[in-house]
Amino acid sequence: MSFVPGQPVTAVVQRIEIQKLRQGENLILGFSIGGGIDQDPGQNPFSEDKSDKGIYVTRITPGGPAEVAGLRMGDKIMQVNGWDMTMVTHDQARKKLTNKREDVVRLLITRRSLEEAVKQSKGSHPRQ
């Protein structure tokens, strides 16, 4: 998905709803993150526009919380609870994720794949 700055962004998204799995005092969610406004996005390696700043899933913990609600590695998290996800720090995306107050995380992402689809869907029946 690439985008112009300061223009609006149109992107096919899928809601996920995560359980925080409870061990001790901590709670956990079963995946990591990388990327964000303060990070090198040329080290990014899911974004197809290598100035995509966004926050992406880079790791899942194999039968965690997050792979049972079908979180997958390369996701890009637009939304976390409501909180807009796409120009925040690595820092500040972390927090939200992490928040010991919320034991449900309900994350809007897209997916390459979900992309794919709409546009071959948008091929396959002419406008009329």
Second form
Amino acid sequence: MSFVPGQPVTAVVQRIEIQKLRQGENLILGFSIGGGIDQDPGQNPFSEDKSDKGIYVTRITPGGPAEVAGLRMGDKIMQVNGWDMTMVTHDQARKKLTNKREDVVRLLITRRSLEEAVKQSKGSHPRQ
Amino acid sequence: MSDIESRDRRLEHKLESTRAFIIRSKGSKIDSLRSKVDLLRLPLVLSTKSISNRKSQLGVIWEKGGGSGTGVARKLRPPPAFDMDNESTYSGYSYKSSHSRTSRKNRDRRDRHRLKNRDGSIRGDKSVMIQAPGEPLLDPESTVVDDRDDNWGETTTVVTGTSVDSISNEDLTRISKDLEDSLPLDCRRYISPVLGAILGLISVITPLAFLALPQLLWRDTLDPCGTPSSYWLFYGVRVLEPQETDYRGIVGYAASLVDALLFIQYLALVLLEVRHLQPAFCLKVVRTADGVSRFYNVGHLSIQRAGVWVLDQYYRDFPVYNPALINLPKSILTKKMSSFKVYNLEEENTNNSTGQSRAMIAAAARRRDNSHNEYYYEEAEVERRIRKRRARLVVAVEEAFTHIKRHQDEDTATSSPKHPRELMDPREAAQAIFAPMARAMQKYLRATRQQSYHTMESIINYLQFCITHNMTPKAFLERYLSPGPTLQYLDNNRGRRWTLVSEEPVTTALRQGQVFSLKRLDFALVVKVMPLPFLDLAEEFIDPKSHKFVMKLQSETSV
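Could you drop in the structure for the form predicted in complex with the partner chain? We only have the form predicted on its own so far.
What follows is the entire complex, opening with the chain shown before.
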């Protein structure tokens, strides 16, 4: 998940679609995010590269819409509804996720296990 | 033949006359000194009866009277010749060793007049008795005096005066040490400045005399007579012998003498003052009676000078020594030992056999030790009592101060004719408002054991002082709520005797790790010398533009 400045970022991503749950006045997704370009990347426990300033999922409410949709703790969010999440501030990320006019958020997330799985599948099943 | 004889005769005659001249001048000087000595020997004889009389006058009359009284302020007579010299509080300080020579001479003359008609009244002096353990400078006379009376506080010794001419300073210490054994104590202090003045006068006159003498003794060849100054010897040999006619040479010679004296003067200035001023040591001064300590920075001084300097600072910095304040713990501990009927184990018992005391100690050890408990509660009780009385005092004083108001001149027109205000001067105003606060003040002073330091008279004086200068009640009370420096309680016509005790000769310079002490009758100041650390000060320049900051947040938002 490290990137080389100037080169396009490549990652194996998973699409996750979360339906927002209405709780009284608010629409909640059921997870917490951390990170951002204005935050300290050294304190991120989930990132491999400690200079990675991307948005990470830090907590998932058990039984919430995010868990149901397949989001896991430690996932890095690459896109939200088409908006890039790799170079945004923490507050910009929050705003994109909590847009009141949208009921559904479609995330592109990446995690290390995805990379591993693809490598394994590549290795064990050579392309024909 | 005949003219040779006549010349020889003239020579001898001239020799005689100059010898006589010089001896006469020396003799007159010695006579004058001797006369001074005789004058001062007279009034020092004190009978023991007068001393015991003075001792009986100790004690505060106001305190005894006020105990039975109500809040009414009575006009009590304060104790006459208020000497409480048992403690170290009241003392006169009228002499400062490093003042100018002329003022010392004037004071010297004045004091000689005063000494003539002394009748037992106590003159104020501060003295430093310099005592090295190997060679006691105290003559037997002064030790006898010491045994006789504690109040005999104005004995003096020579404080090596700071004179500008360094040669005369060394001469003085030598001469004064010789004279100390023979002279009575009182005039010792004035010998050194007087001798310094005389020698200084001689050194001033010398260049002029160099110029004048050839005129007087022109035609005569002389042998120099043994005058102590090497310059005079040289002069006699070089100028007077061959009858120097070159007056310009003589003037040059006199000028060189003046230059040499000037050089010596500035050298002395540098050595004495500048070296003394630059801080090199830190002195820790601890009072043995109650542990109050202070730290002072001094330069390269001798132990003597350091002692004098420390004493000067002592009177300003140390809170006054109150022996009554130490009595509390003993009363607690005696309570504990009262069940044993006889002994207080905290005190030394010289008439007690060691076996008996050991048995007592063993028995005491077996008992459960509760003295700390009693001490704690007793302390808390005393603290509470003091605080309560202090609160009462503060309220009383505040109320008393509201009774009077400063009279403004423009109020005369507005004051109604029905209530003409009686105008009082500060003394009457002070007496008027003293009455309501007297009782509260007395109880507070007694609780803090300060009642012996403040007589009713002194309180009213201070109240008058505060009223005159528009002070608030808090300003008036500050003097009584906290013990002030010892200097505040000094009575200026008393003397204080201190003894400098040191294991090394007292003229040595200060060194690291030295310890000396300044003893008084009932306590001592122990002074320990510590060197100031050698500082390596590095300098660093910081560009103001280099102050930059980044955020180090890690916030977590739930969505």
